[in-house]
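Only one chain is given next, in structure tokens, and it is the form predicted alone.
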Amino acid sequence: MFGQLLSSLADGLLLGFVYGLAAMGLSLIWGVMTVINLAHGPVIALGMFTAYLLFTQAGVNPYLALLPVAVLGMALGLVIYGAAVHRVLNAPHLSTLLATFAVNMIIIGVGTAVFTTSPHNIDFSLGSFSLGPLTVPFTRVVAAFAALAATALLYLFLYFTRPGKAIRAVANNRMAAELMGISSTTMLALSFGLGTLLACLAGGLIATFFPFTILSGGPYELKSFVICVLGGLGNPLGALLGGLLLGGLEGLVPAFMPVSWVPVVEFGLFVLVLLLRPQGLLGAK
């Protein structure tokens, strides 16, 4: 029993490592511009797929195919910022929540018509490692180290690079950042950018360990949602805390209650930490 409980624990933490990468993106785009994006699971849906056909049809290696995945994540944000976000970006909320929400609808609309809603499944193994009563899929692993990477290099990239600097100028004071001459469209655009990257990125990890549809970003879109309020929304680090406790909460719940509880109780979490912190764990007062 209690090797079994280590073990979904472990499962479960790894898993978190690549929840707190998709929420990170979700985290970044509403830290810089304030927008909420509902086209993030769609968008993690595309990056499963984007690994899928690369490995099927060009045989790449799915680690591998996170390469190109990236470099997609980034134009495909840059065009629907363009496309549906630049122009609503200082109307009212209720306004990019519909533009993004018609971006949402319409990848789905185009991927079903594509790719049906039959699931898919990248069929590759590493293997699996025992240590004592613990047992881990080599994929998982791989994820987390994966997802911890981009979470390094995201951290770099805001801080010790002068485009992430502008980013974080912008996110802190728009208009002072336009008078010191950083162009405020260019930056917001980076960042949406970005903030798709790292979903796609996220959406190709999860697609190497779980089957999917163009509609398995729904789920993932709701959870890092509640990564965001638990870390701090527009904390990019605090959504890999976040990710890490949700990821072992999934791992702990269905160990003492059926598997159908654990989005009650991630809700019930969501809920508490909005009543009682809802600046979240590493959010500013």
Given for the second form:
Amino acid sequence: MFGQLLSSLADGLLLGFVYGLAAMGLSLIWGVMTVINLAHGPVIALGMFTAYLLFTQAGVNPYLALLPVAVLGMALGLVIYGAAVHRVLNAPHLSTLLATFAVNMIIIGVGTAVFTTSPHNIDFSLGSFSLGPLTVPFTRVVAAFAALAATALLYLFLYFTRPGKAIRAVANNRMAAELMGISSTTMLALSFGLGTLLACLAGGLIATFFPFTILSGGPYELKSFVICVLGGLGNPLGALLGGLLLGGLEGLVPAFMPVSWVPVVEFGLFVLVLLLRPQGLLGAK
Amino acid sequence: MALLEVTDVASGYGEVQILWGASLKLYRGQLTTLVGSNGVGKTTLLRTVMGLLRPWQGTIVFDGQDLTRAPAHARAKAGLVLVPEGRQLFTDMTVLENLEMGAFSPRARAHFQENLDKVFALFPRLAERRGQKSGLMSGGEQQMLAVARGLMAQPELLIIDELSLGLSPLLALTLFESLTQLKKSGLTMLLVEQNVSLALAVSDYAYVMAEGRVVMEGEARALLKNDDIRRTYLGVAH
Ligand SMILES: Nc1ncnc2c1ncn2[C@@H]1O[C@H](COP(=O)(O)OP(=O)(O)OP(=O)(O)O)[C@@H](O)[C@H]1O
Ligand SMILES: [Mg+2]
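Okay, that was the form predicted alone. Show me the form predicted together with the partner chain next.
Everything in the complex follows now, all chains and molecules, and the chain you saw is the first one.
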């Protein structure tokens, strides 16, 4: 019993790193421009399928494939920002919700037409290791480290580089940033690109251990909302910690009640945090 | 040739017109004050000059370039810099980060260290607090930072909207002291200021606004003696 609990907790925590990475993209976009990107899930799924196509069509190692996945994620983000988000940025919030929801529907529609909705998977394994009662596939461990590395890089970018600081300045006071010579449009587009890049990366990593369809990003999008509320907005470390918290919860809950209760607990927590600590459990904002 | 030439500018918010053809000229090395009662459109004029509001008519020429349609960030890059009303600091960022953002444009980047030394000499408080989150500082310190951030931009023309608003008289005097130092170093400035007598006392030239237009102009010293000005803006009974 205890061994089982331990192994399920370890599973959950390792997944939690990837949840955190997926949420980081949503959190960055939300924090910088107060846009809730409803296309977040399908973008994650596009990351999965990009890695899949590179692997099956060109034989690219799924980890090497992360590089083109990232580049494509940035490009996709710039296109979505330019086509759907920029023009409604200053309109009421409902407009940005509708615009990103439209992008969501387009990606799912095209994705379904091209890939159908039957599951795909990347037939790839690094084996696994056992530690007492634990059996852990190496792909999960690599994914956790990759997520950790991406978090660290994003943090260093935002706090120690000029464009990173300019993104924070635009998030903080767009008008003042313009007055200082910072093109807010450039920085907003860059943030949106980074947000989708992170989502695609998360998708590429998830594809190394779970089968997926074009709809598979949905659950991660929902988890990302919970994590944004737990970890606060625009803060990479907060998103990672929120992801770990959620992953840990997913590991523990099934030991005490049926698995189908997991979302109930997650969203119960979501509502509770919103009610009691709307600035986020870990965030200052 | 004037450094900044604003000609017959009209603008406003949505459907509401606030400026009805305002014009002014600023010359290099001069300190100019823009005077006017609350709500006449001084801040609106500055926002239009900076490109934060689109002019409905008129032209804005800076240093020989027509900037009438240029975006706000392009104006900062050309050396036209505003210290906005209400400070508008990056409150989640540190003092030093605010100053770094002030020096974002390429023309300012090259002079970063030199300008940083200058503003720290002008406002030693800021040097002591460089690691502090700017939103947590006192009002006076925040106003110093707002001016310092503007100076970091290596301005050709520094425009300051309400330098002394909300500050103690002593602190206001200290900040005006800094302005006269900056003027001595050759900086061109435009002030909008509640404390009209103090502003006119340090200025070379002044413009007076009423109802969205510039209605009077002249040497600052002459305006200080003008009866209308004394009655309306200096609270002197006749
Ligand atoms: N964002 C805005 N939207 C709509 N109307 C505005 C806005 N800002 C200012 N106004 C209106 O425009 C007019 C001019 O305002 P402005 O701020 O330019 O005056 P001001 O001369 O700077 O006054 P003060 O001395 O109080 O700063 C006022 O009637 C004000 O109510
Ligand atoms: Mg004003």
